[in-house]
Every structure is written in C-alpha cells, then in structure tokens.
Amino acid sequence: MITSKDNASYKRVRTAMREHRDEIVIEGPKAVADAIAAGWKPIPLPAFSPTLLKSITDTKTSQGVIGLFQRPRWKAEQIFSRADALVVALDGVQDPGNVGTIVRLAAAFDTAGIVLLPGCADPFGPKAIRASAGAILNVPIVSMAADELLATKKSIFVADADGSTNDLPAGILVLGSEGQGVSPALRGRAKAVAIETSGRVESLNVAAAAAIFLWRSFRRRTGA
C-alpha cells in the first residue's frame, strides 16, 4: 500500500488530475464501473492509504475509489460522418461545469459529438467529468480551429438574440462564452438562431441555452 506522496504512482495520478492530457482520473465506484462497462481500459494502480487517497480525490463523494484511464481520442470524421445529425461547437466556453453539462445534453439529445474551439475548458477535467454525469464516456469530442470547422462545409448556426426562432435542422451549432460570444470569423459565416424569451433577462447561461437548442433540434430531427 502506498503511503508516501513521493511515490511515482501517486504523482502520476496527481498529474492526470491537474493536466488530463494523456491520462484522466474518474472518481467514484459507479463512475469507474460505468467507464469500464463502456469499454475504457483502466490503468493498474497499487492501493493507496486512506489518508493518501483522500488527498488525491477532488470531491467528498468519491467513496474512496478512483480510476486512471487513457484519455480517449476521436477523429473529426467520426463526428461529421452523420449527415442528419447536429454537432455542437463550443467557442471559448471556459467554465468546466458548463462544458460538462453540455456534454450531458449532447448525449441526451443524440448529437453527433462536440467540437472544442480554442479557449474552451477541457471536458476531461475533474469538474467537467462530474458535470457530464457519465455522458463523457460515450460522446465523441474533438478539438479544431475555426478554419477547420468552416472547411467541413456543414451548415453553421450561431446563437443570437436577433436570429430566427425556427427549429434547428442538422448542421453545426456554435455556442460562445457569455462574456465574448462567438468569434467574428464564425459569426460572419453562420445563420443566426434565437430563443424566444420574455425579455426580462439579457441572456441565458450557455448550458441553459444549449438545452433549449438541442431539444429543438432533436424534436425536428426525430419528429417527436
């Protein structure tokens, strides 16, 4: 049993939690079991002492169970191959809780996947993983630059208060940060879509807006 913070395995897990580049950490017995059931291969680790494990875990609900996994890698063609699907592109969405929630919504409303444009929080960080409530296990996610996204030749829609309130067809829905919005390079090539509201608030949280847009698209694509 590992008891020292100088141990290489302890440092490996801490690095994965902090950087989540090639390896990621999932906390909690159900989350770890779900990851394995989804086909993720855990990286073997020695047992940690309770004190050491407590110093690693990011939440109070891990129940003393963590799993170390290789970070999944997807290819853009795996997302854009579905002609009748909606893809969500996040442009500078920096809050990991919002990113994780949108991953969950992407699974709930059967989007083809998520594209991360520059400036986004990492969906494989601990807070985003928790916010996804397990959806991170089966939603394809890729990183792209704006010009790469435009090169897909897909219809692009961007949230804008002055846009159309018609239902969304298939294509790419770009959601920007609440502070900066969608970058001009994408906004200039996109069709604006809006959510009709009472006008009593200036804007919606990006995850709340995503829920409405994705439900609208799902309803149109499925005839529900």
Second form
Number of protein chains: 2
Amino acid sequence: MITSKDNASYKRVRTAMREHRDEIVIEGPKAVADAIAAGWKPIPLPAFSPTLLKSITDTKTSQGVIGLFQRPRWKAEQIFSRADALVVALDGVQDPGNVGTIVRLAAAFDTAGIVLLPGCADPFGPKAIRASAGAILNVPIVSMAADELLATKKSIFVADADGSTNDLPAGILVLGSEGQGVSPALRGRAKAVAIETSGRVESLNVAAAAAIFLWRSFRRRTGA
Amino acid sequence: MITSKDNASYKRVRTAMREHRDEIVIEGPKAVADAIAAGWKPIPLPAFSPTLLKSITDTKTSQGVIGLFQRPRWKAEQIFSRADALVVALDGVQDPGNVGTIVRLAAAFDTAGIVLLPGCADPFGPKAIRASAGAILNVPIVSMAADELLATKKSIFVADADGSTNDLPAGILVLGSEGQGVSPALRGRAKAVAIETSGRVESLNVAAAAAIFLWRSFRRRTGA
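For comparison with the form predicted on its own, produce the structure of the form predicted together with a further copy of the same chain.
Below is the whole assembly, all chains and molecules, this chain first.
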C-alpha cells in the first residue's frame, strides 16, 4: 500500500485532479463502476493508504475509491451530425458547478452535445464532474473557437431579454457568462431568444436558463 | 479605522457571517445599496482596515464594502395569502448554492414565497445570499414543520418520475434533497408531478427542476 507523496502514481493522480488535461479522476465506487460500464478504460493504480487518498479527495465523495482514466476526446461531427437536436455552446461560463450542471441537463434532455467556447471551466475537473452526476460519461463535449462555430452554418440562438419566447427549433444555443454575456462576434450572427420573467431579477443563473431552454427543446422534439 | 480582531463590531460581523441568526451580512456596494433601497435598515459599523475586511470576506465579492442588517422576518400569511401563485417548500435541501438559486428563481417567476422545512441550508448565509443575486431582498421566506404545512390545507405537489406532466395549478410545490427526496409524511399527502426527461439521468439538480416548474407556473398564470 502506497503511503508516500513521492510515489509516481500518487503524483500522476494529483496532476490529473489539478490539470485534467490527458487523464482525469473519477471519484466514488458507483461513478467508477459506471465509467467502466460506459466503456472507459481505467489506468491501473496501486492501492493508496487512506491518509494519502484523503490528501487529494474528500472522503464523502470518493468513499475510498477513485479511478484514473484517459480523458475522452469527442469529434465535432459527433455533435453536429444530429439534425433534430439542440447543441449547447458555452461562452465564458467560468463556474465549474454550472458547467457540470449543464452537462447533466444535456443528458437529461438529450441534447446533441456541448461546445466549449473560450473562457469556460473544464467539465472534466473534479467539481464539474461531481455536478454532472455521472452525465460526463456520455455527453459529447468539444472545444471550439467562435469562428469555427459560425462555420458550421447551423442556426445560432442567444438568450436576450428582447428575444422571441417561442420554442427553439434545432440549432446551437449559446449561453454566456452572467457578467459578460455572449461575445459580440456570436451575438451579431444569432437570433435572440428569451425566457419570460417577472422582471424582478436582472438575469437568471446560466444553468437555470439552460434547464428551461433544454427542457422546452426536448418536449418539442418528443412531442410530449 | 479598526485594525484589531478584538474589536466588538468586527466580532459582531464575523458572528453574523457564520451564524446569520438575528443579523446578516450583505457584501458588495451594489448589494448593500439595493438592500437599503429595499427598506432594510443598516446597523452602523466603523470602518475596518482592508486586511481586517479581507479576513471575513473575499475581496472580489465585497469590493471593500459590507453592510450589517437585521435578519428579515416574514409571516406565513405573507406567503399563503396569494391564491393564484405557487409556493415553493424545500425539504432537506442542504446546499446553500441551490437554496440561493431557488430564491432567485422565486423572484424571477413571481412565486409567493419559500417555505423552509427541516434540514435546509439557511438562505441568509453568505453563499446562499450570493447565489440569490439580490433576490433575497424581496422573496418572503419562512421556516415551518411538515405538519404546519399540511395544516394550510393547500394543494401539495411533489416531484416524482411517475407524476403528471401537466402544468401546476396554484398550491405548494415541495422539492426535496437529491439523495433523500421528500419526506414520507408529505409525500403521502401530495400529488405527484413530473418533468419529462430522456431517462439518461437518475434525477435533476434541485435548482434545475425548480427552474422548469416555476417558469411553467409563471407562464400559465401570466398567459404568456
């Protein structure tokens, strides 16, 4: 059983927790089992002492079990090939809890996938993975620049108080940060869509807005 | 300018941040100004040194300004007197970010107010206040036991995968913790309501579910 912080496998896990660039960490027995069941290949690890494990993951989340996996890589075609469904593009959404919650919503409402524009929190970081509640395993996610998104020639929608409140047809829904909103390059090429509110708040939390838009799109497509 | 952690006003602010029982702290110049504009009475404080202020609040949120206020107390009648609107009751919702986001949604979708059943995070704690994005100032909130809620004789709804997916009429929507759900005492007396999903997730985040239910109720009432 590994007890030293100088151990190479320990350092590798710690790097994956912090950087989640090529390898990522999944925490908890159920989440690790689900990842393997979803076809993710675990990277063999030695057993770490409880003290060592506690230094990188909180006991409540991991319950003493973590798995190290290759970071999944999706292709843009896997997202844009579905003609009927909505794609969500996040523009500068910095909070990993919001990003993970939107990954969960994308699975719940069968969104084609998520495009990360610059300035977003990484959905494969520990906090975002927890917020995704397992959905990170099967939602296609790609990173892209705004001009690549425009090059897809799909219909683009952005949330705006003055926009249409009708249901969204298929296309790309861009959600921006609450402070900055969506970048002007995209805004200028997009149709404005809105969620009716009482006017007693200036804006909605980005994950709450996503919940309403994605559910409406799902219900329209399934005819429920 | 106060520089000592032994200062009585400093201790009072620190207690309010931690316990938020009778006095609460609002952070940031805009939030403090909004609280005063909403009729909240600030409790006079001496100026604290930047170092001292930094020891209780992060600079980004406070921008060097905090206000100490009496904790607002609402009466149950202020919530239950509105015949048309939905009331949200939270049952064991422990995450302050979720509680604050639901306060924000209650303002956005003109909900009559929020009932806190046992086991919820305090909406007047710093993290929940931040998540409410100012809505904490004008959403009526009361604490109540399950049997007091039943004694109101209002229609009670709980989210359940097998429930009706129709729009909610006026009444009380009970949202439980994601792990435990709604307590059996309430569940047995409630009508089940549901949000259609793809079935690819076991549940929705409680604030995401609230977003969809409250928006639907708002749209039904306003006929939008």
